[in-house]
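A single chain comes next, written as structure tokens; it is the form predicted on its own.
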Amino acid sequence: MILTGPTEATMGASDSYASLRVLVVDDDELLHAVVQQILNGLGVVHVGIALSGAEALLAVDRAEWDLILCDLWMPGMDGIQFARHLGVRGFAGGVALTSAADGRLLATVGHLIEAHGLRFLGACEKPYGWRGVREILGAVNGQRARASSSVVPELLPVDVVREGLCLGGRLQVWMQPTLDARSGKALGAECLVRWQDPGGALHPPNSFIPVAEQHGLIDQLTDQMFVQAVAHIARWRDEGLRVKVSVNLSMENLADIGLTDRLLDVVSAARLSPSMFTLELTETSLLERLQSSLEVLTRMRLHGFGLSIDDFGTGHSSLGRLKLLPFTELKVDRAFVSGAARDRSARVILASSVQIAHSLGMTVVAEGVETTDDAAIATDLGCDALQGYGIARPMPAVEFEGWFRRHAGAGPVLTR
């Protein structure tokens, strides 16, 4: 196994990938030097090179790597094998593959290494070419960040919440911008919360809404932050701003059949139709308890709000289900999203789905774009809007209306 070190080739390179140590493990040597200047290239110091997976596996076991580059066929051990040892190691990097194989083949092997536990990045077809390393290396950045992100904290206690919910104060409404797809248009926002302590402090929502949840908590914070929303339209209605957003529920919101009436006394008392409101929750939650939830749901569609079927593709919904329900929405995971340019699986998934909700009279927000690719993919596919970091990341309320001053006439605003 050969480590290089910097060369001449990362000199004026972007930083970017600088602090990445990259392992490429192929049998085929005269492949090396043409994926080492390539990574060198595009500032990828550190750079490992293995014959074999089982000289791969000492590399693993003496030092760590943010990425694995490897092959899929190799003699002795194949890219299959190897990842089944790497799972039983508890590798902790990325794992993408380069091969000639076709894609479904890829797809398949990458369900498998995710099986055993590994972060799979996606394929590179040989032969080796600068956009699909890059873009493998911008998918090791990206899990970064959303490690980094995901790590799960710790609940605040039941009776913090408890009390922060009766004093008032405690919630605040962050937006994340979604936009028209095929003008480039700013057409709103989904509301998320985050919870700031006397401190100054903000916690996650996954920090403090399972406990409002277990503990008979949620209705009240979802009243508080409904309210939050609507005053901020409001106020943006009155400087001539007309934002539409989505709130999620909950599904022991839907428990409660007052539910309707109150967020109809809110939207009244402010002088908004409901029609400016869409009201979101997750495919796999409401799947657990469709009946009961569905007097609730039908009624807030009579009145006039928009209901939107978040996380669509993973909880495995019947057409029939789907027609049952009154939804005005669709909106599509981000594994079906992200990365659909290269991914044919991931397309058809997509396009089934934009087809499936036009039919049923659904518009579809395409979620998880994180590139221009992305973008074009979903508008391609008929996806009538977008929403990820690759447009804009959930920020609080006063930004967010900076944004959509800036962004309400039609053009790109991808910042990737």
Ligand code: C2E
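For the two forms, the rigid core is made up of the largest set of C-alpha atoms that agree within 1.5 Å on superposition. What you see is a predicted model; the values in this text were computed from it and never measured. Numbering follows the first chain given and starts at 1. What changes on going to the form predicted in complex with this ligand:
Relative to the superposed core, D78 undergoes a Cα shift of 2 Å or more between the two forms. Superposed on the core, the two forms barely differ at T372: its CA moves less than 2 Å between the two forms. After superposing the rigid core, the C-alpha of D384 moves by less than 2 Å between the two forms.
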Contents of the next structure:
Amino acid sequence: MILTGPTEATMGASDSYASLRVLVVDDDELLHAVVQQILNGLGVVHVGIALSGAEALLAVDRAEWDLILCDLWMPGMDGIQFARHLGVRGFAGGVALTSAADGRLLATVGHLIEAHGLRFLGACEKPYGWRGVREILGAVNGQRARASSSVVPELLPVDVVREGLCLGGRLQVWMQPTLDARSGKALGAECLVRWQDPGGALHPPNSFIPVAEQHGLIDQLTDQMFVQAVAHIARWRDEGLRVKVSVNLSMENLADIGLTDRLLDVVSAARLSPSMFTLELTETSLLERLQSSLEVLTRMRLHGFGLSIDDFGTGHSSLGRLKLLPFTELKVDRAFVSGAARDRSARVILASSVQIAHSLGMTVVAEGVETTDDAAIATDLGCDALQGYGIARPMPAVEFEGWFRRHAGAGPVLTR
Ligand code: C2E
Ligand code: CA
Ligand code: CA
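Take the protein just shown as the form predicted on its own and give its structure as the form predicted in complex with this ligand.
Once more the chain from above appears, this time first in line as the rest of the complex follows.
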């Protein structure tokens, strides 16, 4: 195995790839220099080369790798057998394929790789080219960013959550804008809760929502969020702005059959229409407890609230079950939107979700729009609204007002 040290960085090098450790597995020695040059040129400093699956497994046992770029056809051990061995070893980095095989076969092998518990990052065609390799490196960094952001934060102690909810003033509404896909006009926002402790530090939802859910405090939390959301919308209405918002519900909220009437009271006290509000429930939670929640959901719809299936695509809903639900909106999970340009299966799922939703009379929101390509694909495939970091990150409600005013007219969907 050959390990290259730092080399002279050439055109197109990127600091963001400098820390990546990449192992190339390919029996074609003539291509080694090519792929190494491309990787070094893109800024990768640590490149390992293995001539066979067996040699690569030795390298995996001896060192850590962020990415294995593996040829599918190799004498001795092919890429599929190699993946099984990697799975047994619990390899934690990303795996990408290089091959002259057709795209469908590569996609199937990709599924096999995932079935071994590995992270499949895509395939690039042979002979190695700059573009394909750069896309794979981008996917590695994307995975790393996701992994670090999905680290579960420390949970707030239940006493802190209970006392904070009793005294009030701890919850802040942050808003993440949504845009109309066709016109590029601002539609409104999703309300996302933040916990502010007395020192001013902000905590993300997954550090206290599970605590509230487990200790019977989620109704208080949802009520406080909803009251704040309604107050913002009413104030903006008084200033001539028509902002539609979504509020997240927990499945635990639906156990309380008084919820619909409480929400209606808050809305009518502010002289607003329930149609300005959409209530989001995740697809997985809905599947778990569909029957018991149907009454509350149906009453919410009857009174005019919008209802949204959140994180769609993660829970394997069948068309038959979807038809039963009185939902008005489908939010396709960001797993099928971010990076859809280079992931054919994500595009297929996105397209069929749009078709199903439209045939049931629902609108479709694409979540996780991070790039211009994501926005273009989601729009081309028929999504009605877009949401994601590429449009705007969640922001405090006061900042959102300015954002909304700036985007109230038609314009390009992404400014960057
Ligand atoms: P969610 O409803 O799926 O909300 C979207 C989450 O994805 C937000 O994280 C948002 O910041 C993030 N996000 C948005 N666009 C992008 C993007 O382009 N790329 C990436 N990588 N991420 C993006 P946040 O604010 O941390 O919220 C996490 C979850 O907490 C929410 O997921 C929702 O399930 C829950 N949550 C938030 N607020 C509430 C609430 O008031 N009540 C309840 N029950 N749950 C809430
Ligand atoms: Ca949501
Ligand atoms: Ca979501």
